[in-house]
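Given next, in structure tokens, is a single chain: the form predicted alone.
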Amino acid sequence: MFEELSTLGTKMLKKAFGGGDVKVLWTSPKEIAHGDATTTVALELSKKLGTKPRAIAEVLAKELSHHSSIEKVEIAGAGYVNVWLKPSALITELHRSRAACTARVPKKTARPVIVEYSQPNIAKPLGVHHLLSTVIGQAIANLHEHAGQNVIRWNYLGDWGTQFGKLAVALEKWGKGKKPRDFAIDELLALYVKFHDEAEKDPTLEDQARKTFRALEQGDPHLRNFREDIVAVTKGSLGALYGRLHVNFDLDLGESFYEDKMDAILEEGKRKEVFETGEGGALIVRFPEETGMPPYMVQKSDGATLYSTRDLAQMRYRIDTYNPEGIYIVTDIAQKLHFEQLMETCRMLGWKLPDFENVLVGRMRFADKKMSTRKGNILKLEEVLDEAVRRADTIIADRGDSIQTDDPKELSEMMGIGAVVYGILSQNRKMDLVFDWDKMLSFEGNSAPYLQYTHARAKSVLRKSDQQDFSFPKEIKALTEKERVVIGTLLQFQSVLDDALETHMPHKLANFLYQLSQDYNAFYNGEPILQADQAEERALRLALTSLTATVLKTGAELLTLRVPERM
């Protein structure tokens, strides 16, 4: 209905006012008072013109108020245009609204799109930082595959490296004669621990496990056992926590996949002459000085890979393997100018490219000191999930009979997790979030227990009506004012997930599911339901509830939250 007033506006204005650039863009008022849409074209369309903008939405008014459509236009201010639409159009338009919770079908011959997130290095826990990549990314990812795309979740595992020679000499010298696959997560992290502090005082250390590295790198059939065993151990590890945050991969190549690849790159690198001999023999890629970035290096001068390395090889493998419509990493502001510096390297060599996207997210950090997996200090993600848990289960017991649930256990969990999950996803991505327990794990006001707790009373008062069918009625004579502002916000839900994928910012699915949810129990609170006066009030308020709650429910999987049905 919006892109059909959109067009006869635009026509008319173009008719009345000549050709040029004029678009009429509707946009939802923030306050019922204002109407059901509002445009600000005659307020652009006037410097154009050099007309008065009320001269413009005048014309504008005096077509629209023809629209079988439409109830009422008004002109507000200088030059503001509000309508009202018909109830009859109004619960037409929700039918758009209950579509857009029903995952398109990508086509079979559909080009993937590649969204890569999480990717926590090998032989240590995932700290609670590593959830703004983790379950970003994967909120993206369900955004991509709900608008009908086929997607590829990766996991870009930090698997190779010098951290295993680190490890090996820390295993050999305080391991105790233990075999990996017998070391628990938290006792990998300790010995990587006390490496670096023995470091400080023996920097010999360091010389030692960039050779034992080196060594895996050629091949050491013992270190090449190691390196498996340890990888085992982590991925355990991180599927336990995967399966609890509701996210999941296609794909968990990590950097070592790629130790075969590497060469090519190197080769054609250095036969293009994008590649040339730096300080002590390494390679590096020298960029043109207007793009301002330093030197990137991508070989050691005694023969060893980087991580940039290994990330060409990545790239060329995507590219070769999927021909990727889009590929979208997900990291922290950190590696913003890596990946600067390896795209502006792809294009140097010549490659045909992808749609690409380095979402970037900000960084995670506690209130009084820094986070760092060498010095211990890390907040592990596990202890913060179990301690949200805790705090829901004493909520539940001291509300006793308030809170109603089959299985008090499960509905802990999914309040505890959700209350941490949302916690993230509520937020600008590129803002950095400072961790606080009370912050991070509030049950009040926009938070996931308060999206679960007007998902499960929506659903108690459609168990109540015993009714199966909650269809709108046929005929609408008016709405009251409640009604209207649940219906508006409803209409939005398709132009959010749009905007949303887009731009890649979960969080303004999370702001209009806060919103639906205040909106909606303003309107419980307010108006009789299964008690209202006509069956045609009734029904609609029904149907209202009933798409209130699917709409709730599938914005809230979309950002890995789950709802009860009752709470």
Given for the second form:
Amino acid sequence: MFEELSTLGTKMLKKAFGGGDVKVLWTSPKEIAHGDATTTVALELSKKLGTKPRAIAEVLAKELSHHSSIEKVEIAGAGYVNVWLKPSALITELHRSRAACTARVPKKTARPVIVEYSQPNIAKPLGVHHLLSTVIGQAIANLHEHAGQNVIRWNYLGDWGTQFGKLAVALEKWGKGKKPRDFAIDELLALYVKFHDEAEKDPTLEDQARKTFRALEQGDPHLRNFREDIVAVTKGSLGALYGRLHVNFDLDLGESFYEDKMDAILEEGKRKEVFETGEGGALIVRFPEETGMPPYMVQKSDGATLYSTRDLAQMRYRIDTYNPEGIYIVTDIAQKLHFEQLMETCRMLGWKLPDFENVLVGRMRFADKKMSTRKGNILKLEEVLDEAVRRADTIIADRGDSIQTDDPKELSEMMGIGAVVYGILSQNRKMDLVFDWDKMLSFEGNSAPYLQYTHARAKSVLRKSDQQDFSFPKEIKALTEKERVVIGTLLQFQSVLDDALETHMPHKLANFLYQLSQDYNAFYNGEPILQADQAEERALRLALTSLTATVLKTGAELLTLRVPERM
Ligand code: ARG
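Previous: the form predicted alone; requested now: the form predicted together with arginine:
Now the complete complex, all chains and molecules, led by this one.
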């Protein structure tokens, strides 16, 4: 409809005012008093033509008012054109929002997009700070997939580096002869921490660790097995957590996978004179002055490779193997410079690159002082999730009969984990995140429980209707203001999905779901649904309830959340 109005408006203005590249774009007004769609084209065109904006707006308004789908046109302010659609035209428009609830099927031949996220470092439990990249990445991958792209979800595990040397030394010294595979991930972490404590007193430990890692790099079979065991233990514990978070991957090829792929890159760089010898024989890349970037080391003076070398090999491998349309890597802002240097190096090597973005996420801070000042390294994600579920449990118990559920355990898991995840996804990812239990678990604000509750409420209305079919009635004469508001919000679903995908900003979807929940609740509290006076009204309200529930569920699941049928 809006497209049709755009084409129509554009044609009319061209006819009335001649050439120039006019384009009528419609947006949804923030306030219901400004109609269903508004355009600023008159203001823009007036600058180009030197004509008064009102004169242009009048031409447009007059022509549009004859259109069969339009109920009313008004000119507001200096020259805004506001349009009200006829109820039946609005309802017809809603089929787009319903269609937006179904994932598009990707074309088999389409080039894939690679979304890389989570990327924890092996042998350490997943810390709560890794949660940001994990859930934001999952949501972004979900958005790409929903839009019909072939998505490769990639967990680039940090399974290479001196930490293996440290761990091997620690296990030998304090591991009491236990086999690596028999350690729990927490015990491994404790040994890793012990290594650091002891190394402060005895610096030779660091040397031992470095030597051990060199031996691993050179292929020592015993150490290789050791590393594989540690990777297996870590993957096991990660799998359980990802499951609880509704996070999944197609590949978990980590840093170690590129071990035999770096030599070729080093050769290519030297041959193309992009890599030069720096201080002490290290290989570095120097960037043009105007980039303002410091040199990038790709090989140490002792011949050892680096994080940067593996990332170069990784880019090359992904391009050669998948010919992707895009590569999107979600990381902490601390890695910004690394990726800028990486991409500039790829360009200097003359590589043909896909669309690329280092999707940056902020840091996590804690409203609760106890959490941020906690001694002992990292706050474990598992503990945070368990705590969230415990708190959800208490809330459910406190609310007593006002909460209905067949399975309180399932509900508290859904609510607790949802609260943590939604707490992250509802905020602009570029900002630091303040982790606040009370806000996350609130039933009133922009929170997972609020969305979940709204969904359950809508489902409960549908159950009580004893109907199966919730299609919109054919004839609708009038709409109440609260119905119109819900419709107006529902109509934005597709464009919100597009926008969240394009900007890689899942919080735009979260905010939309919050808006829809508020609008639906206002409608629910303000208008009788099951007790509506006329059959047609009842059918319309049930149809709106059903579509709202479907949109909430679709949107929530894209954000990794689950919504209950009853609550
Ligand atoms: N494992 C790294 C870390 O935890 C992040 C990896 C980011 N991805 C990459 N391709 N470098 O710091």
